[in-house]
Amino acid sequence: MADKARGKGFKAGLLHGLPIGMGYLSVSFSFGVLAISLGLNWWQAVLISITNLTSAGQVAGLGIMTSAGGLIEMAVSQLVINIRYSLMSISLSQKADSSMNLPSRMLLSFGITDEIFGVASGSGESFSRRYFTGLIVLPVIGWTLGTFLGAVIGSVLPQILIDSFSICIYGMFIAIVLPVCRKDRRIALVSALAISFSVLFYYVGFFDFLSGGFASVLSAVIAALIGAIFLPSSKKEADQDAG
């Protein structure tokens, strides 16, 4: 009844998440190749993406295991990566209407990332169990079936060709930060800050034992509390953005 009144049922859902999955279809591309440049076989990348469905958390936890990581390293760096994913699941709870009951929010709570989050949230009304299983799928096929392919090219490219794959992913990131950057002071030095860790524990020699994605967690940790404590906003500017 539900998924009448607002006309987002399954289908609607599958729609919504066609751009989404396509976007991830790129992206993972990129993951799958990095998998493979680091040694690993087209199946383990396969099998991290279609377990996880978290670009950062991959590429952190990828770091951790081909460098021989510790579980503590892998636990601690993808709670702090993916802990966002918790506080998301809090709000949509609030949006799902009655057909989504406790195994349904078990089961589809997997599916949840940043842009799935953007367009379940996107309407003030309430999403149907029906429609963010509709939502979710493309996005997860996208992703896994993106991974499968760089993994498989990636195994007969030239190694330069994979190197030069492999660093995509990483644009990604800097064109998520980039724009945010130029609008905001705070952000754009706590970001310069995070890149200074990150070098410094890769250079300097004391820090040998942290891993390469452990090393770049503890950096994002670091800067983010420096920026909370000595850049906090002022209540104009708090204002303003809740305006």
Given for the second form:
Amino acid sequence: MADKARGKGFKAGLLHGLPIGMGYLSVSFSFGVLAISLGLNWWQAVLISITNLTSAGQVAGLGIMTSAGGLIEMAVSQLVINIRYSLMSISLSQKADSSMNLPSRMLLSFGITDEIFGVASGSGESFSRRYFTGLIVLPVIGWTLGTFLGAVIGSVLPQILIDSFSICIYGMFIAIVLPVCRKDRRIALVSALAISFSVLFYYVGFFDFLSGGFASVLSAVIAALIGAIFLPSSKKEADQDAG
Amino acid sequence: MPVKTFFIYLVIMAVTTYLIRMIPFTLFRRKIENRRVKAFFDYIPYSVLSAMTFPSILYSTGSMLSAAAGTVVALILSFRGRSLLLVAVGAFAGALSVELLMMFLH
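So the form predicted on its own is up there; where is the form predicted in complex with its partner chain?
Below is the entire complex, every chain and molecule, led by the chain shown above.
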């Protein structure tokens, strides 16, 4: 069985994590700027980033903290915004190979983000503990460092650079999805469906009550459900089951 | 906000987010056999990334024009099977050049 990820170790993971880290540097930069503008210290912003490693959840958490919201409100909002990670965790759990033992799972699950999930999923039919460890190093550093830089020097860099930097992360998503779509028509169909729902939710005023992050997750889940119902099996799955 | 209050918020935030990731990754270790459920989890990575990218990518830079330029560069480079890093940098360069062009034309 051709398994691209089998030979992939720490170094390959590190390399794959580089664009994610770069993207995170710019995204978390704006989080740092935001945290300071809401009255936090730089070390508080950095602590939030290094312990949470998530964009939408952190921004929501920041809002609750600074408006003296309730503790239950904090927990529930994080649960709702970040519940997508549970889906990703289950999906990734299927792809982690036998080197991923219980302590590694407990430790490394901390690094599951949208982008790390996307890259790890796209890396082949399975991935190792070393690969996944390498993959999360630079994103964690980028996310933390970006927050620090944003908090400390946010007002100095030209806006035009910060603005253009944010597209990196989306470029990376395209680089993950498009090659797979070319090879697998079913994934192409489901992806196109997900985009259709996402565009619909974005532009049709009726759906304004859905927040940005939640609308994406909802689009993705509906598309994947439709795919699962109408296009349930393939040869690739049969191979995986046998292997 | 008192430092103690900050830490209480921080712990609740971090622990909730961690458990959401850790519990499924640790407990769902058995391979899924059901064809439909399995297909769902095969599709989810790509449908999530697709929905997160469009239409948000068009609003990710200073203007829709520069974002569109970056998107086109990313699409072409990915279609040719270039690496993640190259596609990301290409999208950035595409967007930045249009932003700079617009700045000089104004």
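Every value quoted in this text rests on a predicted model; they were computed, and no experiment measured them. Just so we're on the same page, rigid core means the largest C-alpha set that superposes within 1.5 Å between forms. Positions refer to the first chain, counted from 1.
Core-aligned CA deviation for Ala68 between these two forms: less than 2 Å. The Cα position of Leu15 differs by less than 2 Å between these two forms after fitting on the rigid core.
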